[in-house]
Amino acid sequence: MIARVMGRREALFIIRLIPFLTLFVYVDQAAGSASGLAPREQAMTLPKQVGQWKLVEGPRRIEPKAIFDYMDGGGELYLGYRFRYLDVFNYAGAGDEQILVEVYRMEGSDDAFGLLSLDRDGEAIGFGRGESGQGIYGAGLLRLWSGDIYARVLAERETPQSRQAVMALGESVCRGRRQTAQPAFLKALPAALSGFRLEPNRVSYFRSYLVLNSLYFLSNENILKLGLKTEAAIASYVSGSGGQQKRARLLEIRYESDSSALSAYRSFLAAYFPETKSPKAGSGQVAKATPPAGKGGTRKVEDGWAGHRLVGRSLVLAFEFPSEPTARLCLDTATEQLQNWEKSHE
């Protein structure tokens, strides 16, 4: 069987998949349903066969207190999402080369656009007319979005042939699905901060510390108390060209409550910035100081300067910026997006 792969792929030059792959799949179709699965909820229904590669295997269900007994050391990164469920497909060729593919039901659309945001180095493919799914392709790996759907179809041995049977299958899970949006949330990012333009393919979405902490390392802790009913975009912005490029960050985190906002608020800033403490008056204990909201501050660090920011039920946060009032500029433009954003999302 496969081994399940994790990590970034060899960046590729962006295209556009050549539609009609539907004529390379066979017309006979595996059952939708199969022993073991959860009787709510029948699998996906994917090919028997495409071109020489047979279904042998599956679909075989993985609820989420199973996953971990599935995979190695990437279970986190999808209970890290609202993970529903997996379903995987074996595909066995000549010789015995094979095809995983997986299939991962999410909550909601957000969650499975999400774990394809992680990692965009690749080439770009859209699937199904009005692009239904959006994948992106290396070294034999496909991962794919639609809907609530994330998937990754994995062939053993990369070659024209297993390429197409790949790009196949990928067409069979979204066929016949809409075409949703990307999270409304990432509208909140603006598209230049004073001198820095946004750089789309380094656009992640997510829920979880433990995701940022793969994206952008800021504490072993979870000290902005994120969480399935938190949502997150981080975002890469760039300035200059060439070898003369620096790059700074923007972190946004939206709570369910203006109290939930600030209490995260005052972890962080205890967490990262210490020294906002102060003493309380007639006591040795130490007292967390916290700006007003709406005000913020900015801090010289290691790799920069950083910048933080409360907005109601919101965090603004910024890294890497190379002056303060660059920094500054930068959660003011970031503010008065995010605020245009929530009232037109109300």
Second form
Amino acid sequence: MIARVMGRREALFIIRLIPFLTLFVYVDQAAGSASGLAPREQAMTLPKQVGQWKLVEGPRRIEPKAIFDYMDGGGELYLGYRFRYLDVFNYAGAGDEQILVEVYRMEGSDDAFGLLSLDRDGEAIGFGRGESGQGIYGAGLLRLWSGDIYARVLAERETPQSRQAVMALGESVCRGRRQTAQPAFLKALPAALSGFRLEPNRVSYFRSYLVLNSLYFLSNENILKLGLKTEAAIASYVSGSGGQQKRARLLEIRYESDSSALSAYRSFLAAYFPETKSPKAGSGQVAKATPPAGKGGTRKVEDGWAGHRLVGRSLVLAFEFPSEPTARLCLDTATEQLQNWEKSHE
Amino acid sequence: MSKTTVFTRRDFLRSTAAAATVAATGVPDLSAAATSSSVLVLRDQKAMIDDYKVDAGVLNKMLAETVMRVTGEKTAKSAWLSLFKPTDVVGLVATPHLNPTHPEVVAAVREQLRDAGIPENNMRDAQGGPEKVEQCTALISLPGLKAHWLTGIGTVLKNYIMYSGNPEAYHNQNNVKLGEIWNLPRVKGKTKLILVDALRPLCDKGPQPDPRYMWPYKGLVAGQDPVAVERVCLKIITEKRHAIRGETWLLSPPPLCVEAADKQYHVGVSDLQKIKINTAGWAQDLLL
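Please give the other form, namely the form predicted together with its partner chain, since only the form predicted on its own has been shown so far.
Below is the entire complex, every chain and molecule, led by the chain shown above.
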């Protein structure tokens, strides 16, 4: 059902030439001057017709305050990133089969990339040789990232024709745009950790604890004090192969300041290791509630060994490692990578 | 942050391990509220044309059989009339958008109610705020089966969130309290049938539709215990996720609201071992 894309991160975004798509799209364009749009910024221009699909509604502007009216229960996802507005276009084809185009305009490219990074299963698509945008397609849904834009192009029913139309609309969204780099913070993630190798397709960038929980449940409360001013990445690492595979996770968070990182660290330790409130001297497994920066600790918990370390304004957290040494080595490797990245970044 | 409400991954793993131990040893879980429930999963391979459009004729037969099997009645009419009186004001509570309940399901229920003798003007579209449920004497919950990125599953329990009058109070970390809504005086005891549209469920990334995770299950899941029906739905979604990835792929966040609806709010049974699952019809890829 799903064409799963495996391999290096670079291989994820296979460059595909889609030159025929320009012929598939009617030249007449839907201008973004429809009533109801914020006057300060016009909506993107998309074709009035793509193949047999005609634009029947839109662009319709959805501001943040109205996103729950548009998608009750789904809006938190976008508000968990730095979301500015959404433009919605509806196309109707034969038999009233629709194609929905949602263009989410974010504050920055990192936020748009973050939305795409939440799920990378599917066929990788490059627009403009990958220099205009990158997308992932599966079963009628194209999700793409192009600079500060994240877009969903959804065919109600997948057919060869609807796929062609979806790709053409993706091309239109990306046309004339210049793709930007992935979030710099991702470079703080090591490619390998104490016998574990990074799974490039399972690296996600986010800011919200709700998004974290949808990727990896940690707590029903915001114990890491995540928010729009933080940036975070969670990555899956794997060791072994076949039926002997073992997965572990690395979570790195960068806060606004050293003090906010320390505050979050304390909150995490108190919530996640409540037994450490009264540490037993000499146990060798008990992390102090507020260890000195750079020290951190490890602890055996219900699903393996967990590790934690405060590194300046960042937190490094490790989960599901098979032993204390592997968890500690993970922290050491991740800390070194993070510090090297901090130096090069600043 | 209220420390009394913090529930971590570790807590979840401990509770899961405890449940597994109970299952393995047969030691009864004395904290459980209800004793047993039954849920029907009925499927028909021909329910959807080209795996996409609902075949209304097939669906109508499925619905009649479902309501007869749930009630133990011999005809659809007697089955419906065992649940509702002609004087009842019957609220139909469908999911209105983002993977909505198929309109054909709602239409079929209306038609069969009418055929059974429930006057059309006694039927209400009852999805919405407290005033919607207050005007009804009986309810049919008609959610679509879907995973939900905030609550794990967003099907039966979440279908009544608007009845709270304060849906925000059940969002984010507070979704664990969704069972509470079913005990509100304006809601409690009114739901005579839970009928889940599992024709084309969504097993990840809900509520926004993502066809990568939608499949033609072609089923109806029905019962009178909302927690038990939700639990069976959860099983279907979870098994589909494992099948897609070829490895364990648990819902995240875990659907804490399901067990809480049982243990904390006593709305129904969440323990699969205490739920009798009756199946009928198409058995391929049943996922149960």
